[in-house]
Structure formats: C-alpha cells, structure tokens
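The chain below stands alone and is given as structure tokens, in the form predicted alone.
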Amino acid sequence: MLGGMLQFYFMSIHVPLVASLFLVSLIVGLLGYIIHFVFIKNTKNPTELSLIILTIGLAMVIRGTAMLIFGKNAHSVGQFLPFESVTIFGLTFSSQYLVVLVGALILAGLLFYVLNLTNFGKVMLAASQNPLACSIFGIDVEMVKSVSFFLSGFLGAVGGSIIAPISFAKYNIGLIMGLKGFSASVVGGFGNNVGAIVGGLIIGISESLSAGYISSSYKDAVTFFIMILVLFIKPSGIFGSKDVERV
C-alpha cells in the first residue's frame, strides 16, 4: 500500500521514474526497520500471538495515516513503460503487467541469489531457523532481523509501486493485495521463490478466467477456494517439502 500511494506521491510532482522507485523502496525499507527496532525488539517476552497482534495494530496506524494523507479515493498511477498495450499470441494486454512479470522475476532471481549463495543470506537462513545457536557462534541476530525487516519493506514497496497503475493507489488497497499474497504462498509453497510464483500465476489466471466465464464478483472467492483446496490435497503447497529435522 505504501509503495502505491508514494509512488503516486513522487509521480505526481514529477519526481523521474528511476527516482521515485528508489526513493519509495528506500523509504518504506527504512520504515520497515523502524518498525522493528522500535516496537519489535523492545516487545518484552514476545510470543508469535503478541507480535501479530502487535503488527497488525501497526498496519491499521499506518492505513489509517495513509487515509488522512491521501483520502479515502483510489488515486490513479501512470503506466512505466511508454506504449500502453502488448500483444503476444494474439492477446492484447496492458504494457505495466509485462513490468510486473519481468519485475517478479527480478526479485524472485535477487531473492534466490542473496539467501542462497551469499554468506550473509545463509546466516540469515541459520538466523531464522535456530537463533539461539547462531547468538552461541557470535551472530547479531537483532541485526539480521532488523535486515529482514528492512528488505521486506523494500520489496514490498518495489511490489506495490509496479502494481499501482493496474490496481489503482488506494489506503487499503495492501489488506487484499496481503491475503492474496498469503494465498500464492501456500498454494505455491512457503519458502520457495519459485513456489510463490508459480502460486501467484495461478491464482490470477484462475482469477482472470473466473471473471471472464462466470462474475467478476466471484474473483476473490476462487483465490481462497484454491487455497483451501490445495490445503486439503498437499498442505505443503505445489512446491513444498516436508521440514526434516534431525535428534
């Protein structure tokens, strides 16, 4: 939501494209840290209940702040790119859904690398799965989890802004783009880049072919109805495996 409503912020007093980009992932990054070393980390005896109890009361602070700044009125966000339209195989599409396509996979492709085969993203990695040994072997999990935080901002920003033109800059327009994101990784997989694209794919043409075939009233409801479906097949999601741990 944050990244949408900034972009249509900088976009409107003519900040260069490139610019505002950078200057909206950086901004909601910075918050998202914030977000962590100020309420997060000082949250005493923190359970997984009380931290999202705690979270979701900052995202409805932070809707309600977006709503008094900009109004309750969707706001419109111009297109990235400078032809308006695409056409492979015979099907005309807007040009901003082949920027968020290539964008996706950028991300996707970044995320990949950095957690995987980068040193700090495996300490990461180790970081999430048993932060007590990780503090034994000298570690700064508080730093990892405020760099967590700080790339979960950014890359949420960089989402909402390349989706803005299609969805429209609204204040709580981030409660459904949430939920639907949510669905795409248990369809797909938590934890699996690839899973959640592959996820995300599905739910939109299901979407798309929904809304073409039946209503598009009906749209939100196949996004949970694959969900839930997937969860009774392979609760894993498509691209899930079973946690092994060793005793």
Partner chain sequence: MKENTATYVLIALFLLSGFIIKNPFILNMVSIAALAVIVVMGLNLLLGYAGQVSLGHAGFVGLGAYISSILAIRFNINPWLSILIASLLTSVFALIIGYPTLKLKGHYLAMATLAIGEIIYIFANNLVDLTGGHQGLTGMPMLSVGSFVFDSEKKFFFFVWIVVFFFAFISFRIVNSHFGRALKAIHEKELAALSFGVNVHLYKVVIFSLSAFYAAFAGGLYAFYLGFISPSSFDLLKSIDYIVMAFVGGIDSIFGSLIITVVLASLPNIMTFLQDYWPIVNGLLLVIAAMFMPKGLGGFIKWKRAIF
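Swap state to the form predicted in complex with its partner chain from the form predicted alone:
Chain only, nothing else included.
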C-alpha cells in the first residue's frame, strides 16, 4: 500500500519514474528496518501472540497515517511505459501488465539468487531455522533479521508501486493485497519458490475468471474461498513440504 501511495506522491511532484521507484522502495525498506529495530527488538517478553498484535497495531498506524496524509480517495498512478497498451497475439492489454510481469519475474529471480546462491541467503535461512546455533558460530542474527525486514519492506514497496497504475493507490488496499499474497503462498506452499509463482498464478487466474463469469464483486471472495479450501484439503499447499503441520 505504501509503495503505491508513495509512488503516487513522487510522480505527482514530477520525480522521474526510475528515481521515484528507487526512492519508494528505499523508504519503505528503511521503514521495515526501523520497525524491527525500534519496535520488535524492544518488545518485552515477545510471544507469538504479542508479535502478531504488534504487527496489526503498526499496520493500523501506517494505514491511518496514510489516510490522513493522502485522504480517503483512490489515486490513479500513471503508467510506467510511454504507450497505453500492447497487443500480443491479438490480445490487447494495458502496457502496465507488461511492466508487472517483467518486474515480478526480475524480483522472483533476484530473490531466488539471493536466497539460494549467495552466502548471505544461506545465512538468512540458517538463522531462521536455528538462531541459537548461528549466534554461537558468530553470525549476528539480529543484523540478519534487520536486513530481512528491510528486504521485505523493499520488495513489498516495489510490488506496490508497479501494481499501482492498475490497482490505483488507496490507503486501505494493503491488508487485502497482503492477504492475497498469503493466499497465493498457502495455495502454492510456503517456502517454495515454484509454489509461490504457481500459487500466484492460480489465485490471479481464478480471480479473473470469477470476475468474468460470476461477478467482479465476488472476485475477492472467490480468492479467499480457494485459500480456505486449500487449508482444508492440503494445508501444506501444492508444492509445500510438511513443515507446517504439527508434530
């Protein structure tokens, strides 16, 4: 949500596209870092419950502040490419879809590279699985966490700003988009790159189909319904390992 809002803001004050994209992701990434540094690290006796409550609280603060600053209306954000629409194989669609597609592929590739092929990625995975052992081996787990928060803010903002020309930017779209992302992860299976992409596609396509065949008012309901269905049938998702299930 912030990604889209800030993109709208920077473009409305005529910051060049690439620069604003960069600024937006940097700002939100830093915000992620601050959230970890200021709030999560200083929470007394953190439990799973208190951390999720904290997260909900922060989301409300950000959302409320965005509403005060940018108002309650949806803002349209200009398309990134100079031409309105593209035609491929006789299908015509807004050029921004191309941007989103390419952007998503680049981000997915980049993430895959960082997590699986760089040293830092391996450290991140190790720190999430066994923080104690890592700290014994001299890895600064807190630093790794901070960077993860930066990265997740950064990626979220890039996503938010490139989708903004299609979805509009509004103060309250964040949670629902986040929930859709969560739905895609559930459907595809957590912790699995292929799963995330396939899950995203399934969610996206079923959304479009239900908008076309049922009614666009119900498209979100269909998405969420699919997620709940998957939780019933195969909670680990299509490609997921069994890690999510209880011992």
